[in-house]
Structure formats: structure tokens, C-alpha cells
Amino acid sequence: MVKSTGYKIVKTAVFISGTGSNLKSLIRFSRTNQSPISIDLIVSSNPKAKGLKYGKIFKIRKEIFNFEKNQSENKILATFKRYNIEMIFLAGFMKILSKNFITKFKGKILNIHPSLLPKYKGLNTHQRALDNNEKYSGCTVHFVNSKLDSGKIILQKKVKISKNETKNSLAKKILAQEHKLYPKAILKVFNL
């Protein structure tokens, strides 16, 4: 498929774990006119992530792996080879993949983390920042390697961390960013 920008539309997969907030903008960014990608194919760790529900609203395909058997990302290559796809988006995704299928896709999956990377790679990213008397907290959008969240970035965004932030009203203040950071990193990966 061509945009009318003249530019190829590349065909990607989103891999989600939870409620798929950050899927949802992507899907909605993916159907303008400025966007160089498709979102043809949902993959899911968890049968009963809440962002599954997006597949059937959207119309995309959608899969469930179980990411605990070796297996699961072999099918998920041969998955992709039917659909073509080439690109993969993690957002909210759960589970480590593995090196031989990072190698695989070498530039071509990008992450969204829940802080200024390299600060606090892994889980419990609010909290560490709050316990740490951080002023400032935010979101990283970055290319994914065999290291975790430690792959090149592409954008970031800063949020302020107020008085009496908790945990939760720190996480609801970042993911609002994050669904206009990953956009914005996606077009100036494109060089758009």
C-alpha cells in the first residue's frame, strides 16, 4: 500500500501485555495521512490482556503466544512471514525476547519505557523515581537490543514530578505523554 504522500507503507506488529492505551494511539495515528505505518497484526502475552478488545474495535488480526515455551517466537517469525511484516512496536509488553529474535529484526523494534532512560530500567519505574527524590520523571521511546532498556534512543519526554505525586497519578501523567511520544519517535525514525 502507497500513502498519497507517496511514501510505502510499512507493515508492523504492536505486542501488548495490558489494557493496549498505547496501542490504541498508535492505531489511531497509524490511520492518518502523515503515517508511514500499518498496524496489521497484534500480539499479545496474556489471553486475557484488556487491549485485545482493540483487534476486534480496529479490525486487526490478533495473536496469543505463550511466551514461557522457546516454540512460541518461532511461531511468531512464521506468523510475521505470512502477514509480512517488518517492523515491531512493544508497548506495554511484559516479556523479555529473546537475543536470537532481536537479532532477527536489528533496528526494527522499537519499546516505550515509563522513564528517563537510563534511569530506572525494569519495572516499578514510579516508584523508584518518587523514593529517589527525583524532580523529574517521563517516557523513552528506543530501539530495542539484547539488553534490557538499554537499546539507542530516539525520543524522550520530561514530566514533572509535583509535592504530592504518587505513584498512580505520576503513571497517568507519563502515559499521557507517552501516547504522543511514540508517534513522534516512529516519524523522526522514518525521518519524517
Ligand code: GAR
Contents of the next structure:
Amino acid sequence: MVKSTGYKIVKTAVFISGTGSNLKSLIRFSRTNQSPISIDLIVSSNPKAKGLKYGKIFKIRKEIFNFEKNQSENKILATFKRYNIEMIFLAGFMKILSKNFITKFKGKILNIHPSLLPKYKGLNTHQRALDNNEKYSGCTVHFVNSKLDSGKIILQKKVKISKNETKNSLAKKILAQEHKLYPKAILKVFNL
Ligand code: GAR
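With the form predicted alone done, generate the form predicted together with this ligand in the same format.
Below is the whole assembly, all chains and molecules, this chain first.
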């Protein structure tokens, strides 16, 4: 598919494990005229992920894979071939991809993380930021490499931590920024 801008639209897959609010914002973005990507596949590590509902709402194919098993990644690669998937966006995806898989998609996997990396890699980011009396936290979109939350940073957004901030209020504030940051980071990767 080529849009009127003349760019070739890159086919992508979004990987989720839970609510899928970033997935929803990425789908919305992908359907605007400025988007260089289409989302052709939703991959979930969790059959109960709430975000799977967006497959039905937006008519996008969904696949559930058990990432505990090695063959899962081979099955994903076969599925990708079928749908010509060239790029992957991790959006609340809570599993760790193998080195082999990441190498196959070098420079083609992006992730969003709810902290100002390199601070607070891994889980429970908001509570850890509060425990350390940080004045700011935020979110980061980065390329995925074989070390957890350590690939090259594409874009970050800082969020101020208020006096009576709780882990939940901070998560909500940061999530709202994530929804804007991920599309911006994609445009940046495509030099748009
Ligand atoms: C988001 O805050 C995302 O940054 C985070 O999980 C949430 C998913 O929300 N991801 C990670 O912690 C990855 N390690 P969503 O399912 O509503 O997009």
C-alpha cells in the first residue's frame, strides 16, 4: 500500500501483554495520513490481555503465543513472513525476547518504558522513583537490544512528580504522555 505522500507503508506488529492503551494509540496514529506504518498484527503473550479487544474493534489480526516455549518465536517468524511484517513495537509487553530473535530484527524493534531510562530499568518503576524522592519521572521510547531496557534512546518525556503523588497517579500521568511519545518516536525513526 502506498499513501498519497508517496512513502511505502511499513507493515508492523505490536506486542502486548495487558491493557493495550499504547496499542490503541498506535493504531489510531497508524490510521492518520502522516503515519509511515500500518499495524497488521497484534501479538499477545497473554490470552487474557484486555488489549486483545482492539483486534476486533479495529479489525486487526491477533495471535497469542506462549513465550515460555522456544518454538513460539519460530512460529512468530513464520507468521511475520506470511504478513510481511518488517517492524515490531513492544507496548506493555512483559516478556523478554531471545537474543536470536532480537538479532533477526536489529534496529527494527522499539519499546516504550515508563521511566526516564537509564533510570529504573525493569519492573515497578513508579514505586522505585517515589521511594527515591525523585522530582521527575517520565517515559522513554528506545530501540531494543539484547540487554533489558538498554537500547539506544529515541525520545523521552519528563513528567513532574507532585507532592502527594502515588504510584497509581504517577502511572496514569506517565501513561497519558506515553500515548503521545510513541507516535512521535516512530516519526523520528522514519525521519519524518
Ligand atoms: C505502560 O506504562 C508501558 O510503558 C509499560 O506497561 C504499561 C502498559 O500499558 N511497559 C513496561 O513496563 C515494559 N517493561 P498499556 O498496556 O495500557 O499500553
